[in-house]
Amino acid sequence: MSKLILASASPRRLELLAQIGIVPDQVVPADIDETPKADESPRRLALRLAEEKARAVAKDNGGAFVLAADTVVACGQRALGKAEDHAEARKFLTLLSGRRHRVYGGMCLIAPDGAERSRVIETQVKFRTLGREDVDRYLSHDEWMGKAGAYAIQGHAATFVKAISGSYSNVVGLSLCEVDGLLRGLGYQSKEV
């Protein structure tokens, strides 16, 4: 049975996979440049980053399944990355306040035989209008750090979400429905069956 490598440092992705009984044999974060290219759409960015991460890890790990993912929060055609500091996190949350935005989850799976499958999952999220106190309270926690768009839907920011259309787990970090389909489609069999 071939091993599964998760090409991600995200503890949330590990937790999500565990929910469906999948425990990667190894976690190997990919070291790639995540800078968006000129005129690259948020959807395309999410897909490209997932594919580059998977390929970077697969080249040194032949004979394994390699799963990579990337999450991009977009307000219009503007990709909101991981906020660098409180000021940028405040800017992102203020921009998302009272608006609908999209979360693109790119994922790529490379099988031991080199077969590669990629997907982009889109989820729409609508935030309620946030007051200054809401943003201040949220930023007083470290939850925003390391999160696309400066929020974690599974944490305190759940109170910001007025509506969601699409995969909830995609917003957390990995669409479980899609990843399960990709793994089964390329012949991966979990040891947790």
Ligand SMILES: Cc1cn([C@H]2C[C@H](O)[C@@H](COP(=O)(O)OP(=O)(O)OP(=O)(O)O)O2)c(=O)[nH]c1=O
The other form holds:
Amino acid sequence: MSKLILASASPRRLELLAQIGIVPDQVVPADIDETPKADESPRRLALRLAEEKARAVAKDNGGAFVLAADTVVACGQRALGKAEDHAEARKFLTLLSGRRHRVYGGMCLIAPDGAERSRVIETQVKFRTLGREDVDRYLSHDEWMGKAGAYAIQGHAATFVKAISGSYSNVVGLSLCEVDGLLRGLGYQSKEV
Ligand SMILES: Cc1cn([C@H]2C[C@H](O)[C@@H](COP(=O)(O)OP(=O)(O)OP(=O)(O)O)O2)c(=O)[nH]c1=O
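Beyond the form predicted alone, can we have the form predicted in complex with the ligand?
Starting with the chain above, the whole complex follows.
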């Protein structure tokens, strides 16, 4: 049996893993700087942040599998992380209104022997046109907080989604298809399965 550490403060990621019977032995959020680098694409950003989170936690936790992820919403070449405040959340939602955007899920797994595997999963999401009253109503609740792009597809923002192509769980925070493959690929043995 292997020890698994989830390097994430996201309750969504814990819930998603529970959905497939994976219960991490420990949750250790990684405290890293999530500022994008100059000219860094949203895809590269999601990958780099997932890797940095995993490495930061693995450094102090030998003998365990360490799993980390990062979600970035991309509109054109613009990366939308978590909105800082109401005004920025409004800006993000207005930008996404009526458009197709991409959600990049970076994921990184480090094995006890130091082997590291990472990947980025892309999901395309098309929003319907959002009127001012849609945005006002959405922002009157806290759902936008702490979510890349200032929306939660698993919440009320489901009503914004006209079409989705690719992994749904990737948008929520962790592609279950890919994480299962990654864990099996590096030899993680779950207690549950
Ligand atoms: C687009 C979208 C994002 N999200 C969430 C997933 C992530 O938790 C969050 C993006 O921020 P992240 O920086 O990826 O994750 P986090 O800060 O919540 O946790 P940690 O860095 O410790 O792992 O947005 C949703 O819950 N629903 C959605 O529809």
